[in-house]
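Here we start with a single chain on its own, the form predicted on its own, put down as structure tokens.
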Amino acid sequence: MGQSMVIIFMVLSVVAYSQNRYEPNWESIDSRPIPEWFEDSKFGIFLHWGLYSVPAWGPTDGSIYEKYAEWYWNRLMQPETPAGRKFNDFHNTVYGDNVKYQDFVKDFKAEMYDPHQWAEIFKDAGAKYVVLTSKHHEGFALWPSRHAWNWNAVDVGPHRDLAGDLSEAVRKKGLRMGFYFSLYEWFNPLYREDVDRYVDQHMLPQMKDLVTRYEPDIFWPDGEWDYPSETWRSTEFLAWLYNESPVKDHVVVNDRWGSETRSNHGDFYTTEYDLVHDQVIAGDVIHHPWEETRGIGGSFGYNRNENLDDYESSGFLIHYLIDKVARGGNLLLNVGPTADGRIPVIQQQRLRDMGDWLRINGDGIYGTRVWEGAPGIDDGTTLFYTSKGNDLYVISTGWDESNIVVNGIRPPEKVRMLGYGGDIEYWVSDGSVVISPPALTPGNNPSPYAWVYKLSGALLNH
């Protein structure tokens, strides 16, 4: 080669280096691409635990928050609160006032825990990812963190990188991995006294032994409204993760990065049980990548004060997930361990029934994008819209024997039901696409809770 052909050569590796470099700001983090497997997924499993899975409580009654198990030393420790006297009121009555929340440690054992028997549970369930909680605002580690020392589960009570075993598992299932991580801790020392300091010898280093460490598919912080994100170095680590970390081709990360970031930047905006800025976002089409989170009950920890009336239904939540589709988002629905390391029964009951449904149905789900001619979704709307390519996506909630009548498309090429064998009636009326539901009998009916129509090449240009 050449001498002029070596510095062009040189020119244009540079050039192209620098077109994928990152800058630790929010204008060059932003314009990075989200990995398109992320959209193409639309269902994980998230997993709340660790030692509040040991009293595992939490009312029933009150606000969202008031509910989350996982926020029992938080509110212990605020006695004078309505919440926190419901808290206080349970652990003196069960525990003592003398025990401690640290003492939940030796109870937090995780004697049956089958990482490979979870991973086979979700992979059943149909969902595309998991993120489990490395550490919650308690501070507690699942893996052998060496910035928790004694406060992390190989050094006490399982005594088991929890974290790196479920990894494995779910990556054997085919399915992709990612952490939750609080930023904040409620009562570290260090960071009640000094911030930054916490931020520089604590944080930034647990995040990035997480990552190089078990190289997760996504990095889901949290905890972040205490400060701002300069405050977190938030940009700094994710120009380290885009540009230098084992995982910067792939992985995905929310928005949760600092006071002012949720809904303003990262890969994915978050919701929570419909919530964002405790405002309802529930109808909206949301047109940068998102992602809804909820636990089955009330709470995202386990929490055993919860009954049937609290859980719920199958169908609810197969709805719940088509809604978040067809809006533009995933689902990202939560399971609570117990402490000894259980998916409760119930839990996994929910979980095979959406399952069975995607079975059949996953083709009007997964990789589907939003149909921008659908409807506006109102509260009963039954009948929702994806894309994929040319092919359109109607599927119907609540079964009604009433023709659908489909506005703004060209005649399909073929109108079938996922996972009915026989025809479906279609005919073309005053431009619109008019489809006559069958007649379905227990025998040939392809599902209990929701009935997918695909109209094969309706969409030109898509």
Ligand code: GLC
The other form holds:
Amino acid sequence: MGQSMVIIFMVLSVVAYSQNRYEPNWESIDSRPIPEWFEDSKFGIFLHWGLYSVPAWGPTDGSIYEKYAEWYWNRLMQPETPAGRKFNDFHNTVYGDNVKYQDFVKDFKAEMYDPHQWAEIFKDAGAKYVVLTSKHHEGFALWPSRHAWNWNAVDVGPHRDLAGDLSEAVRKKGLRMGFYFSLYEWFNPLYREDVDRYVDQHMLPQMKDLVTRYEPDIFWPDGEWDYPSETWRSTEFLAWLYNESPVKDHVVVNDRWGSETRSNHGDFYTTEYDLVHDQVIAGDVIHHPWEETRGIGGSFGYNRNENLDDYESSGFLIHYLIDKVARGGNLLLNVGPTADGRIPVIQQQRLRDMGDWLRINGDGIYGTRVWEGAPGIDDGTTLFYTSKGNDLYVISTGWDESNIVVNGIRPPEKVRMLGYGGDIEYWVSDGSVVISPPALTPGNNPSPYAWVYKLSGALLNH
Ligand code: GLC
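Output block for the form predicted in complex with the ligand, input the form predicted on its own:
Full complex below, order starting with the chain above.
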């Protein structure tokens, strides 16, 4: 009896141990449950900041990708393509063709950079996490990477650990911090000549350095499309990240680990301007944690060429967030700082509006999940649904005085509109719950853009 108890105990501990050990293959890596904080957070801020923030220019027309100002160097080197021609025309006129992209480093000074002020802006916006480009495709590191000697923000340019300083400031405000990291580097000679040595001696050491130095909550790779994940040794890195690293219990990663991995592997899937590999996927509920990313305008890196009409309005952005959350996603909204370290005021204004709305209505966003009983979402949809525990939230994105009819729920214990003091009339008819919108006036309207009804207890036993 005693002996068999010992054996049972040993077997159980081996099982328990092996469940928490991840092997360097996708099946094992994908079996890790995503730390809950990510899906609860819903809203994060992306930052694209690098040497491209110096010319800070891109066309405002063309395909989605052609507008990206952070692709400046790559476009310069491809003058024969339609987008390349536009960037070269701009560059040659403004700087002259003897100015090389690398020369921009002397104008990347970040002299107005105040990471505490940035962190406050992000917190006030209602964001729960921040993701900074530690290194974009240009290869310039925003932290003192010894693998990017004389091509990092401490050796040259700002002479400051931009990534470390932001990480500290963001955490002080109680937000989570993450890093974007480009696997490939367009013009790194080692990458171009010998990708295996590049991965072994440059890329993987940089990734581990970032993780051990700053202990990020999110690791957000990109620039993966040239090679399969095997070449990048992604599962090997992930096994280290999930088993060994100092962030193993709370880190989350995206799906950009190799040419075959998007929407297939990773803690959460990504869409970009509603696309995955050029395919529009907006409109679907994705049955895996996911995150949409986009700029407030058409670019990630700051684009001086954009005018007000190129920027989305606050109402658009709030509706966009609601749409993603109702479909089970997060929104990682991008901000493009200037080379001197400012967040353009118009971008601050959009964030402030989102924060004002979330302060009143955040209960229907944060910590919610998809309501499986929701009617489908299409272009004209103005009623969105989220759920949390036994409560259902009905979010109206277009003010309408007609009654709202909800099917497939039990009669709620109470219905209220977030931020509104008065009673909300509702009744049950033919098994449906019918809500009568209150008569809002400019004096009692809780917030502009969208209105959230909380139906307490409507999902009990569902
Ligand atoms: C991309 C782009 C890029 C941007 C990004 C954000 O694939 O290459 O410039 O950083 O993804 O999702």
